[in-house]
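What follows is a single chain, given as structure tokens, in the form predicted alone.
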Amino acid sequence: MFLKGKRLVQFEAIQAILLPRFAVMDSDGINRSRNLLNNFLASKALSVLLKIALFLHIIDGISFFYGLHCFRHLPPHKQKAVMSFLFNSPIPLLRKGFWGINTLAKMGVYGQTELYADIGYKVKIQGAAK
């Protein structure tokens, strides 16, 4: 299991800033998000997992310059500033890493089939008449 312990706490702090829906999810939704992401990440190469773990550390390093704390201990407005910096970073590798984390965060929420109706997502059935 890749997302556990401090890494899970940090990732969920990022997820809550990027996706306000996550911040108000009940424990079942949070557990579905964790399971969905950990199942997805279980099939990834160790090199990919190490890059994700390294980027989470980089986020904490950048966060230190915004408030002398790791990301999860910053106030929300400073957490948003860190995310904005990464989103608009002049360094392509930081933008790429941010978009990878952003994609995982969104997958954990919007990948839950239980939320499809609530978010207006209609599943297309292959082979159905048009």
Contents of the next structure:
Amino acid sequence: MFLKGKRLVQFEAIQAILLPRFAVMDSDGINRSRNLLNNFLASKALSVLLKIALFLHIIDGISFFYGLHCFRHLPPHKQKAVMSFLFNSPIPLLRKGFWGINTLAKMGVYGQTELYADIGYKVKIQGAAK
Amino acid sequence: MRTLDYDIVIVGSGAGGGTVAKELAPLCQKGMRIALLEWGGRFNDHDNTRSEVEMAQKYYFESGGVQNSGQEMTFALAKAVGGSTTVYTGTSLVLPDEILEKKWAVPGLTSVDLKPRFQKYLKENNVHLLDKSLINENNQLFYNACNKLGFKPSQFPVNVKNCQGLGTCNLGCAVHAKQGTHVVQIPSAEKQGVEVVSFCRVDKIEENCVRATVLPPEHGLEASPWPCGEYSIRTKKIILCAGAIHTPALLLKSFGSFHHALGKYFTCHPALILVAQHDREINNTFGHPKSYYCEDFMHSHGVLLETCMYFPFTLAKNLVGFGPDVDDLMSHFNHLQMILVLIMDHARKENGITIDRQGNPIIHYKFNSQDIAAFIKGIRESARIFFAAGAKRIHAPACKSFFIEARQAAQLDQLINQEEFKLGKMSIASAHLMGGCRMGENPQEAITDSWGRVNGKKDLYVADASLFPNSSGVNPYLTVMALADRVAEAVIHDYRKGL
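Pass me the form predicted together with the partner chain as well; I've looked at the form predicted alone already.
The complete assembly is shown below, putting the previous chain first.
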């Protein structure tokens, strides 16, 4: 399991800033997010997982410059500032790393079929009238 | 390792492999043995849950997240019996003569030759225009807005039969309404005696020999008809139909870089999803997702606009940004309208496929200023279409703010600009993978002749989109089928001649 322990705590702190919806999810929703992501990451090559792990360390490193703490211990406005820096970074590698983390965060939340009704995504039932 | 003997081995079962299998199938009645090897599994109706992440994992290589080496674009290619014809929307356009004659300009490959082949597959795949009553509001808004702006939208012909309008075509059709090769050509080939071997990964090819591994079944799909393990398959002819990434990679892995153009000149119609929010609820997820396109800017800017409707995670991934704006837009899914912006990229030698030490493909693709200008034009014109359709706000990549409000509609050219178009920031995706084994009549420049025969390699053919010498400008599957039809004809001709 890739997202566990401290790495999971850090990732979910990031996820809550990237998608405030995650921050207000109940425990079922949070567990579904974890399962979706770990299931997805289980099929990824070790090199991909290492890149993700490295980028999470980079986020903590940058966070230190913003408030002398790792990401999860920064106040929310500074956490947002770290994310904005990465998102708009002039360095393509940082933008790409951010894109990867942001995409994972979104998968955990919007990959949940249980959320469809809440967001208004309508699934047509098979065999229903046209 | 088991050793088997066949007359013809076809590698890959998508638009190319499925077509070749069906066209060569009558040879089975003459006692010939034909095997169609497919890396992926065979999907039955009950295998499709229509759940986005689950089906992406089941159908697509790397769940649809294959990236170029620069990590600026993802590629959607399917791994299933039927290849990518299982996951397209079924839009069926014939290769325009202008592209065939000017952009491709392959001696011997003429519209006179291709026309009857296209006609055959248009008929075989039940290609038709959907009745207007079946077109949903997401599509209708695009059509009406294009007309309002003086553009000329066209309706996509589609290859569906008994479509229930489930709207989840890109997750594989749960009722097999799309007439892909897994529905039409492969069952026909099987009936005539072609053996379809699922979960069979081809590792290497040699002269008259295919080395393959049959893998255990995945995702609860039915197991391969062959026991798991390694195989050496002796064969008189090999036809590679593994697609524009895996066919060049397999050739490179098997024979090295035997030709300077092998793996080069890859094109892929890179695309961006754009989204607009309306004040009211619209019917956007029921019905066929892709009904109209607008090619008003094809010649001037190399960009095509299409209707589309994707799923929650796919849409969220494509939103350039984070925070409350993303959640806000996502919370109004039934108010959303979407447009796909595709750029008509040109074949360039620097874009292509290489392999790593293990023989896995690496995709190299660089965007140039012309590509980015095409994207900017497409985004701006899509924004105009959205506002003409009555959208209250839009999310446009290449814009400083997350939303552009309707009151800002007059400033689109200023708000959407090249300075904000930063690679790595936006989700560029591609599903039309072409080139890498370009065909032609000059062996110095082409990997195959215009009939798919690999230059300098005996009994080896290519019959997939990797043959394209340049991008097709349209969804490539019908063109792949027409070319595969030619390759099958060449194989039969060579057999008769004893070649």
